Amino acid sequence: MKANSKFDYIIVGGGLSGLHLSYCFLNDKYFKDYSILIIDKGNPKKQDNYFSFWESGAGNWDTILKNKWDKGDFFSSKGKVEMDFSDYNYKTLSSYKFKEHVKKKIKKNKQFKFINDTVLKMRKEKNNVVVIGNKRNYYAKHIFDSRLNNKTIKKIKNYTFLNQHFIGWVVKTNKKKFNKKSFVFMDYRIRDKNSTAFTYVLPFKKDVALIEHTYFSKDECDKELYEANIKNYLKKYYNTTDFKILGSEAGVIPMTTYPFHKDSTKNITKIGTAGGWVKPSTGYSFTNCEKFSFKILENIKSGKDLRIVPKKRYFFLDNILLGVLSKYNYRGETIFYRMIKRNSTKKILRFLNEESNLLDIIKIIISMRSIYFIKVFIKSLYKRTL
């Protein structure tokens, strides 16, 4: 074993979760003498995507934000709801800026090492885990692995699941069409009648915004459908067909009750999407990546299990909400409208952040007044897949 191939911890994947965890290690003095390797296969395309999240007060990423908002709008066929994000600002940053910011700080620290390599497999060897790469082998006491393997992808379909799939364009309009101080949280006015689908608008300037069309459904759509909906939205609600596409993003995010934490072992902890860090009922992950990275470091210090196991209360609620969206996908607009119309924005965001007290949780569930929740709840008592 080569000395320069042995580390205390190896993080496989230099994406969102891997960099969040690396950043937490970097800023915790407890780990200042630990050696950490980050293995990333690299992405030659370097596509710039956007991470969005809500946060109370100042945060670690405020200096690199693309924009933040304290006001937002929700639109549906039933009406408009003005949302107050003054307690929890809605924030967006580019993936490129995030990665650049974190990597710049990490590369200044000698305890970290970046290697571009493709991980082929891992095996246990005495007190270490061996990571077998395409270029060489690497050794560590513990591995944090962000890869989602094909076996898990197949297993997901045996549980309640949807995919959040989307295409977004960053557009520059010929005239000033956007209100930079307010964003569109969800807009259901252009949608497929049989699916939960909505448009999402993040204004960066008065003439520049990210317009994204998103589906919560099992199957992806043809690229032309998302793009046609974006064009139609700009024409109908911003009265413009005169725009340039400055950039684009596309993705598929699994929303599922699959117990990802069971894929971890004593020496290999799954993180990110592979660790179940995506909120099953919403598809948001940025806040979870930061929160769970801190939790892992706390558990290392106290000698606890490093897997992130979902809180039973919220896992149950995610299962019910995801079950309703899966079984009655066309009801998504009504479900979200009732939730947002009948509860304060602060209360909803605390609920989605898994910070609510029991009384607020009960009030939110009651506010949706849906027979479909009762049906799915009963079914959940004896079926794993809803």
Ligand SMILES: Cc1cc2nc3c(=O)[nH]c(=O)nc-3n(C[C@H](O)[C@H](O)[C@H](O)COP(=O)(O)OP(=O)(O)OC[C@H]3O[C@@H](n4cnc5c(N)ncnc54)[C@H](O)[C@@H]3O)c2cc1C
Contents of the next structure:
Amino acid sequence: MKANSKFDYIIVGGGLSGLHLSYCFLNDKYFKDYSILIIDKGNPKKQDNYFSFWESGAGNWDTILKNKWDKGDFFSSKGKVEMDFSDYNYKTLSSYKFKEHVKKKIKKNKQFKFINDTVLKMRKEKNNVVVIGNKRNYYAKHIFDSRLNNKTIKKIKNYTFLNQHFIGWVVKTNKKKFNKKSFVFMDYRIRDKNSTAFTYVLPFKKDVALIEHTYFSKDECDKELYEANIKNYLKKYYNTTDFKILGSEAGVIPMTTYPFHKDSTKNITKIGTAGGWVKPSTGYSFTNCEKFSFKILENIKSGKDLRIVPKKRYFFLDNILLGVLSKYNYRGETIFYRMIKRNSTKKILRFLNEESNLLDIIKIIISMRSIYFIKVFIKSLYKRTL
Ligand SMILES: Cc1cc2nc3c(=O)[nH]c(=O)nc-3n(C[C@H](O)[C@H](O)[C@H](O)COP(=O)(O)OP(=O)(O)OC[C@H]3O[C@@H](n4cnc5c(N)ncnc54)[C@H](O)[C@@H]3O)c2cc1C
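Having seen the form predicted alone, could you now give me the structure of the form predicted in complex with this ligand?
Entire complex below, previous chain first.
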């Protein structure tokens, strides 16, 4: 580590993407002589969230998982589908544990420095980029920046977009109400009939679960609405009004085809949500953060462009699916029911991971067939925003 404030790489933001990227640098011998600074403004609230993802076989985070499941249920007014997660286990961990786990490893290594400071701006200066912090300036050859600024949030609205907005409670019930071995992937039985909205249940113990009410729609709702739906769900499907709230989480995740990669420059690569690492049609980004961090390291080694550009085929499909949900928001329940009922869970998860072959992609599209897809597809031929 150099004594001054000049580094090979600076990672702005020690959140999910910044720490995944740091973890990759840490485990790759090629970078053992590189100096890396992580700057984070810190979060005084120390809020804990739960991050979920699916993964085939063992993974890097198995020692810190809160729980994992090999089966789950999908419910809708049209019926129940039992989903088989044995090929891709559904895994959940606490964001706090994840961050502590990675930071602990980083702190043991002299190559890394972690600083609490708020980054105000960045500018190019000769062969370096200067990061202007609240406390001081920092210099590097290349910056990875996970800040999502308000300008971008405004620009997203000119593209096909929805928000995934939700409130979740970790509840402890007075009796054993949950099956720890199975989770609820999506439940549409209680929802606003004009929207794509569902409940999601992750049992951690027989009497403790995270239960979330989620919308895929443009505008956030009043806090009371999500909360009333959670209470209603617990009453109706777990027959309980007697529970304690151990913790809560809330989020608004952009689901959009905004071309985030165009916000990167030669020396500043946007990462995480700000780099377009959230899958537009699902709102998940944990797996992408891991996958794209590896990709960035590979690209550095082979001298390639560091931006993660969406794959054309999946970008097109995400745009259509988001377009249908955006224009016919109430149709979400039917679309997801058809997809999940008519395809194996393995095939769907591979598709959402963007790892399907062309034949499987076609089969999935046909399984969701509806006039709305055709209408939106035709519109996509002459309009960018659906
Ligand atoms: C409650 C919640 C639950 C979620 N659950 C899931 C899930 O289950 N599965 C999934 O795949 N995705 C989930 N997501 C979506 C996504 O994975 C997260 O939003 C993820 O945190 C995005 O990573 P990121 O690095 O882009 O942003 P963040 O993790 O938010 O990291 C950004 C970091 O930058 C720092 N920062 C910001 N501005 C500055 C500045 N000016 N100077 C210095 N530092 C700064 C912040 O302090 C923060 O630590 C969830 C999101 C939320 C909000």
